[in-house]
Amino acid sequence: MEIWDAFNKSADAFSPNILRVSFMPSLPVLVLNSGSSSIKFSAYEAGNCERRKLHEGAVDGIGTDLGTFWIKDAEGKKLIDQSPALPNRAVAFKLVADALHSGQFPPPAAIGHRMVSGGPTVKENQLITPALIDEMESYTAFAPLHTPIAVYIMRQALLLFPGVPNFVCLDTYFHRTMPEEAWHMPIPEEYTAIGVRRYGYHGLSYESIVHQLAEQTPQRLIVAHLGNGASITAIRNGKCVDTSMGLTPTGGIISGTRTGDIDPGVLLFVLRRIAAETPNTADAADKLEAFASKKAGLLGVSGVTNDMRGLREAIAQGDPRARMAVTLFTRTVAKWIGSFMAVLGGLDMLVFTGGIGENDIASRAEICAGLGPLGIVLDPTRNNVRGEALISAESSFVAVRVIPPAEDLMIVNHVVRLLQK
C-alpha cells in the first residue's frame, strides 16, 4: 500500500502538456504494447517532473519458429538479443516476464497497456481489474487483430506481477472529443444505439504529438500516422475534431493489409462468393473479416508485401503492381488531408509520423506534391532525411514537420495521472 499512500499524498494537476508530480523519488513504470505477432515493451522511471527511459525490448514473430526478443538499456546497448521459436502468444510473454523477474531490472511499481478499443462501454482510461477485461473481451469485433493478444497479456500481467496495479491506456481515448456529426455513421439508430459509430484509433500517438509540440501546437493541426496501420486525424486547439479511421481500424485509408474506406457493395459482392462455397454463417464472416483486413490493403494490390520498403524495392525493378498501391496510398492519405482542412477551415501545420511517415521520404513528397494550391509545399532538400524535422519550404503557407510519436510516454503519464487519484 505504499505506493498508492505515497500517490494519494500528490494533488499536482495533469494536462496534455505539463505533468507535475511529487510523490517519490523513482517510480519504475513498465509499459506493455502488443500487436497481432509482437510484444513490445519499455520502462521509465517517473518521479519528480522527469520520465527516464529505463530500457526496452519487443518479441516479435510470434507463431513462428524462429523469433527475435531482445531488450536495450537507455543507451542502446543488447542486454538480451535472443532467437527463440514462438509457438504462441503465451511463450513468448513468458520470455518477457521471466527476463524482468530475472533481477537484472527493476521490478514495475506500476504497469500501463496500450488497448487499440474497449469498445462502446470502456471509454476512459482506468485500474484493470478482471471484470474489466471481461468487459474489452467482449467488443474483440471492434478490433480483432489486437484485442486478443491485448486481453491474454492483460490477465497474465496480474497473474505473474501480484500487487502490481495495472491499468489500461486506450487509443481511442483521444478522439472522445469529436462532435456527433463526426461519430455518427449513416445507418439505422437502432445499430447505432448499440456502438456502432466512428472512434478513431492510434489516440496515443496522437497525443504524443500535442504533447511534445506543447505550446508551438497551433490552432489547427492535421497529423498523418502513417504505418503499417495508417490514419489521419484533424485536430484544433489540441482537441480531436475528425478522424479517418471508423468502427474498427480497417476502415479510413488504405493500409498494409486493410482496404480502408471501401464501397460496402463490394464487401457485399465478395460476401456472396464466399457464402457459395461457405455456407456457415460466422465461418463467411471470418473469412470476409480476413479479405478486409488482412489480405488487401498495400499486399492486396501489389501481391509483394505490405512493406513500403519492399514496395520501393519492387517500384524500382519495374513492378507495376507495386507502383499502383503506392499510388493508392498516397492519393488517398493526399485526399484525407484536403478533406480535413475544409474541416478545420484551413491549416497551420502538417505533421507527419509513424514507420512510414518518419522514414520514407518518396511518400511525404507524393502525398504534398498536389498540395500546393492549398498552401503546402515540401523543400526537396528539407524533405531528404528520416526523423523528427520541419520539411516545409520558405514559401509554403503550412508548416510541415515529422516527428517521431511517443506513445509510451503518453502511457506512462497516464499511469502516473490514474495513481494520483
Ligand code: ADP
The other form holds:
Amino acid sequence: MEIWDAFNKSADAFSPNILRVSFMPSLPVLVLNSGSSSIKFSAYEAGNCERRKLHEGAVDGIGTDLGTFWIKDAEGKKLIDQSPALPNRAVAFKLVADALHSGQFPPPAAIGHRMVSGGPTVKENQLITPALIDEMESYTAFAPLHTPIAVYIMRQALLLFPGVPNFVCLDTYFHRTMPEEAWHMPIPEEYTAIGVRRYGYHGLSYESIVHQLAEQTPQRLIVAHLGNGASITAIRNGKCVDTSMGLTPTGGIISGTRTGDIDPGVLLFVLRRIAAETPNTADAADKLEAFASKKAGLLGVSGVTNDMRGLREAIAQGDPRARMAVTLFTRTVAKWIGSFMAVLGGLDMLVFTGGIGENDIASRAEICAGLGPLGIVLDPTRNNVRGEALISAESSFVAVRVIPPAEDLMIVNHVVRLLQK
Ligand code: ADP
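Okay, that was the form predicted on its own. Show me the form predicted together with the ligand next.
Expanding to the full complex; the earlier chain stays at the top.
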C-alpha cells in the first residue's frame, strides 16, 4: 500500500496510455462501462511497471435496427467496424463477448465494471459475486437509467468469462470523504436511516483528474464534469468535500435530459397532474421519473435536442429556446462554482472535463464570463482549444484548466490494487 500511495503522489507517472504503477505480472485487464443504450469497453496490459492500452470498442444503439459495433487498436486502427441490428442488450453484449473470445484479442485476466451506484450498502470497490449483484440491483432506484444494464452485464460477464475475477468500481467511491453536512439531506431522520442522502456521481472522472494532477493538485480545487450528465465537485487536498449530484444523478446541475435541483413543489404539481389520469401509483412514479430525468434539462427547455453541438447550431440559427436552455445550463454551473468557492473558502484551480467541458469553447466562456470578481478570468485565445490546456489569463487568481477524464485507467488501477490484495 505504501508503494501504491507513493505512486499516487507521483506527478510524472501518469500519461493517457502508459502508467507506471504496480508490482505484479503483466495481465490483460478488461474494462466494461455500460450506458442505457451502449456498452463501451477497453483493455489494458497492466503489469509490473506500466499500463498499456491494447484495444477499445463500443456497441451503441441498443434497441435499434441499425446499431454500431467497433473495436480499434491502441493506435486507433479499426479492427472491427459493423452496423448490426441491436434489438436488446443480450444481442449487444454477445457481440462483444464473441469478439473478445475470437482469439484476435488476449483473453482478460480480470474485468473491472464501472457502476454508477451500489446503493447505501455497497460502498467499496470489490470482487463481484452473484450475491453482491443482487444487492446492488435492489437499489436500482438510486441510478435507474444505469443499474439495470450494468447488473445484466455483470451477470453475463461471470457466465461468459468463467474463472476470471470481476470487480465493481463505483462512481460514488470518490465521494465517500464528504463530511456529513455535505451528504445529510434536510429530511426526517427515518429517511436518512434508510440511505436517502447525497451520494454524488462521476466519481471515477473526478478521481482521474486528481490522479492526473498528482503533485499539482492544489489545496482548493473545483472540477466541473460537463457531459450529457453534468456535475461539479469541490475537492480539498485531493479529497471530495461536496458535490452537486444527490441521491440520484438527476440532482444538481441541469443536464442533457435531467432537471437537476428543482423546487420539490414542481414535482408535486406535476405528480398531481399525472395522478389525475394515472391511478396506478407505480405507473405515476414512472411518469414522474421520465419527466424529471428523460424529458427535462437541455432537451426539455430547448425542445430541440439534449446535445450541445445541436444546441449551438440552433442558437446560431437564432432559436430562442435553444439559447435559453444553454443559458440556464451555463448560469447554473457558474452558481455552483460560486457556492463551492464558499465551501472551500476560495479557490486555487478550476478544471473543466467531460464532453462539453473539453470541447464546448462557448460554454466555458459563458460560465466564466461573470466570475471575474471571484478571481476567475479566461484568456480567450487560450480558451479557443479542445482538449487538455491551461485556459486562464495571466491576470487570473484561479488557474483554469481543461483535462480529459481517464475513467477507464482509474478502473484498471482499482482492479490492480484489488488483485494485489
Ligand atoms: P456522457 O455523459 O454521455 O459521457 P460526454 O461526456 O460524451 O457524455 O458529453 C456529451 C456532450 O458533449 C454532448 O452534449 C455533446 O454535444 C458535447 N460535445 C462533444 N463534442 C463536442 C464539441 N466538439 N463541441 C461541443 N460540444 C461537444
